[in-house]
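Heads up, the chain below is alone and in the form predicted on its own; it's given as structure tokens.
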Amino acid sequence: MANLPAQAAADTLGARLGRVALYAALGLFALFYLMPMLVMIATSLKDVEEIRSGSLLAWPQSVSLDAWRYAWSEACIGVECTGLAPYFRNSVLMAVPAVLLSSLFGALNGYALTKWRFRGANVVFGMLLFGSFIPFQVVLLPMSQTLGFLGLASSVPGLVLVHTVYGIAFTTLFFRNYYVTLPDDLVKAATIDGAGFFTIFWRIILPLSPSIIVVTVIWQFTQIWNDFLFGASFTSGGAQPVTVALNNLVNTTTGVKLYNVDMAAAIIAALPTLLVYIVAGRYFVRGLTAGSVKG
């Protein structure tokens, strides 16, 4: 009895000794995957000649903001700009809505094919399960001679358009699975009391929703923001989105390989995606999990 004491002593010390260790070991992941991130970041902060001449894991001896202003500068001749900020607006005006729109045709979609059975549902879904599965490429010529007819090429609203279409399989899918594990008597109680499709979708069904419709806005807002197929193949000048943009500056050769500005310019790109996983990540992962047990 006498040893008990100090038993649970050594065991409480055992499990510090055990969680430290496993902070350690996390934390040495995480440095090792930021580590290109890390690079980036100094990388943009030197010059040229700091680049050339020093370590490429250093930090810069002074730090110059110049990559990055060059980097955002919007000086444009004609259609054609070297910065990326007209481009990230256009990747902002373009994303924004088909992620909105995407999310609501795809709620809407989830919601009838679940709460509202109606013949030959599960062949729609099935139709619209397929389209998860084309290939970017197949769709291009198709695409293109529908936006042409539209007269939606080379623009904008073209590329809404485009990430639209392509996003409602996907939108559908992740609230059909999800509205699946809702109680249909939800549904029943509020048709008995006169409510009808709409009003029982955006007062009953979308309530309860926040977790499903965080995992589509993020899992839209990363595949639209970061494509750069549709962008390169639907638009041109003034009009391609942020990926086109940073692909035609990191290629652009004027003599001098200007590393600082190319590394800049790709966190700018990325640092969209990035904030949304930082600030929404946690209900993401939440999300996920939040349909995957009925009962």
The other form holds:
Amino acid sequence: MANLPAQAAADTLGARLGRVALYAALGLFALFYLMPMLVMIATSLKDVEEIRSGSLLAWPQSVSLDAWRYAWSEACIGVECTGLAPYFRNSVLMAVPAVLLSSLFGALNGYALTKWRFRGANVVFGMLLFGSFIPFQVVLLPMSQTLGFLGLASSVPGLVLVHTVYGIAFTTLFFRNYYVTLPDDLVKAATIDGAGFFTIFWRIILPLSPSIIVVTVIWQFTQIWNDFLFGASFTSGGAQPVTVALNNLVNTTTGVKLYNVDMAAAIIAALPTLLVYIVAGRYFVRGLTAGSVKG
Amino acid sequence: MAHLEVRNVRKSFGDTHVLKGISLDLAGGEFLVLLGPSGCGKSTLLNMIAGLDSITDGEIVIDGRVVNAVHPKNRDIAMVFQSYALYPNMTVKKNIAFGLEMRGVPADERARLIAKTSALLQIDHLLDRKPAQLSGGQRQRVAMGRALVRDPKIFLFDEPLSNLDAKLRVDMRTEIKKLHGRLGTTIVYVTHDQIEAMTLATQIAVMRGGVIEQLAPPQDVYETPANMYVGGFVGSPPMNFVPATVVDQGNGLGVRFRCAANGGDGDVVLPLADPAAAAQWKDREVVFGLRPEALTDYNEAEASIREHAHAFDCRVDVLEPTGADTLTYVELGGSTAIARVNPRRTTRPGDTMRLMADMSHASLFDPSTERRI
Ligand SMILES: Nc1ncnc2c1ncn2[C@@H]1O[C@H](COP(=O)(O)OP(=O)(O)OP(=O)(O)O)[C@@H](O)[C@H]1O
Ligand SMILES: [Mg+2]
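Requested next: the structure of the form predicted in complex with the partner chain (the form predicted on its own having been shown above).
Below is the entire complex, every chain and molecule, led by the chain shown above.
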């Protein structure tokens, strides 16, 4: 209904011209933002010879996936020439459990903090809030000691633990802010109906949370997948995540710089977060605005 | 049919004392209405009976068992919330079934009970809808269904009708009353609507600021309010309060107050129907309370059959026609009083009119404590 007047207005010539100008401007901006991406893709599809002789902006003359294959399975990362594949796997093994665990704990915390206001709930929430403002660098040393103590140093499970713990502050904040908008009467009614803490959580609260779950999962996945600092600080060699491996790949190439391989590797490393946005992006926007409207 | 007892129950949130010693004794099958203004602690009391809120002090007893430490689900109560609190993610059927499921009622038994309840409430055609697809009245019925289906010992209602429009509210009120007649379950019902309280209750507890001001059957609350607050809160328009003095009158006592009439200002003395009760108050100031319907236009025929009806003249200030009656504002003893007058017997504002007070329905209050004498 809301865009009916706009459509009516588009019927006049002036308005139509305005529209054309608007789309032209938008297209220009889009191009501006997409340019680096296009250059990356184009470069990754060229061979080394073409990169050296041709223009950076030119489209590849012969499309070849060799650079991708090389980046994925052959490129040398440090001394191991395994390509990105094992590190990509590390990242998946790190990100998926860490995202799931931190989101689950965040949901449980948010639920407990809003619907079971125990003594000191506000203090706990205040400390969690504070936790989300602590810079990464501050926790590096104590965390590495802790990991050493737990025997998880330089391992993927160690990274899962770090990201889960560090993520809980954010996920709790997200879920708490969403759950305060859910009426307390739901929990009271369910309590009288005979449901306990976890039953209410699984049967009533979680089914009402898809939008905030999507927001949290996207946020956490992006944070964890893109993390470099923790990965670089707490792991070495075969346990490194793809971001660290990418860095090493780019830095250890000796001799001729294989820009096509670097670009392909960079795209590979960025692909999962891109994919998550494409698949769930519209839920993200919807989730961010949920709660602001009664529904 | 459960016997509910509330023994000197208190509730404090830190230094805020929300309930200051509430005691009730409710026989099985009674319909108790907690009536009071916003913030007086009605919902708090209801939540404590339900077990949703902890009890600072005192005891709640259901059928002789102290339930202070009993979990809400084991108290065998059901509650209907003002917001209905239907589970938005479940269909109507699942909403109704949830409590049964939690209690481990087998599926076929659940289906039978849902069918029975939904037929009773006429919501059978809505069973597969989600709450968002229901109107306010339908949601209300589902919320009732969720409570009814478990056949609890006590029903708790927290302002269940306040989100409905006026017409639906009256319909549902009648239906709740019928339901109570049919099931005979003990009910505690919170409202701040005094008409709802009068029509539904077998007992009304008028609350103010965390205390019960009066606990009595509706007609008693209406006719013999325990204090001026109750008299003013129950009834629409509220009871008239006239500052007056108790004086000798014939061989009994009467109340004397000033009243303008026939261009002058004069004293009116109305004989008390029960002078013995006011004996100690002779020559002292009191507040004389009279319901608007006990203050009417003078009617010779009626005056002659009613022993305690007495006529006096008074100047009319304002007229408010309501259809059935015209509310006639007069000034008695310096404060405004309202008379219910037959629309065909009104005069113009400023004129003097002959009124009749039915003193058998008069109340006297102590002006300092505001308590009934
Ligand atoms: N958690 C709390 N902490 C402090 N004060 C509270 C808390 N909950 C309720 N109160 C106070 O207790 C008083 C009674 O609240 P309650 O909800 O029982 O009122 P009510 O009679 O049901 O009012 P209404 O008709 O508006 O529903 C209010 O003054 C309220 O501010
Ligand atoms: Mg309330």
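Just so we're on the same page, rigid core means the largest C-alpha set that superposes within 1.5 Å between forms. The model shown is predicted, which means the values in this text are computed figures rather than measured ones. Numbering follows the first chain given and starts at 1.
Shift of residue 277 between the two forms at or above 2 Å (CA, core fit): No: residue 277 shifts by under 2 Å between the two forms.
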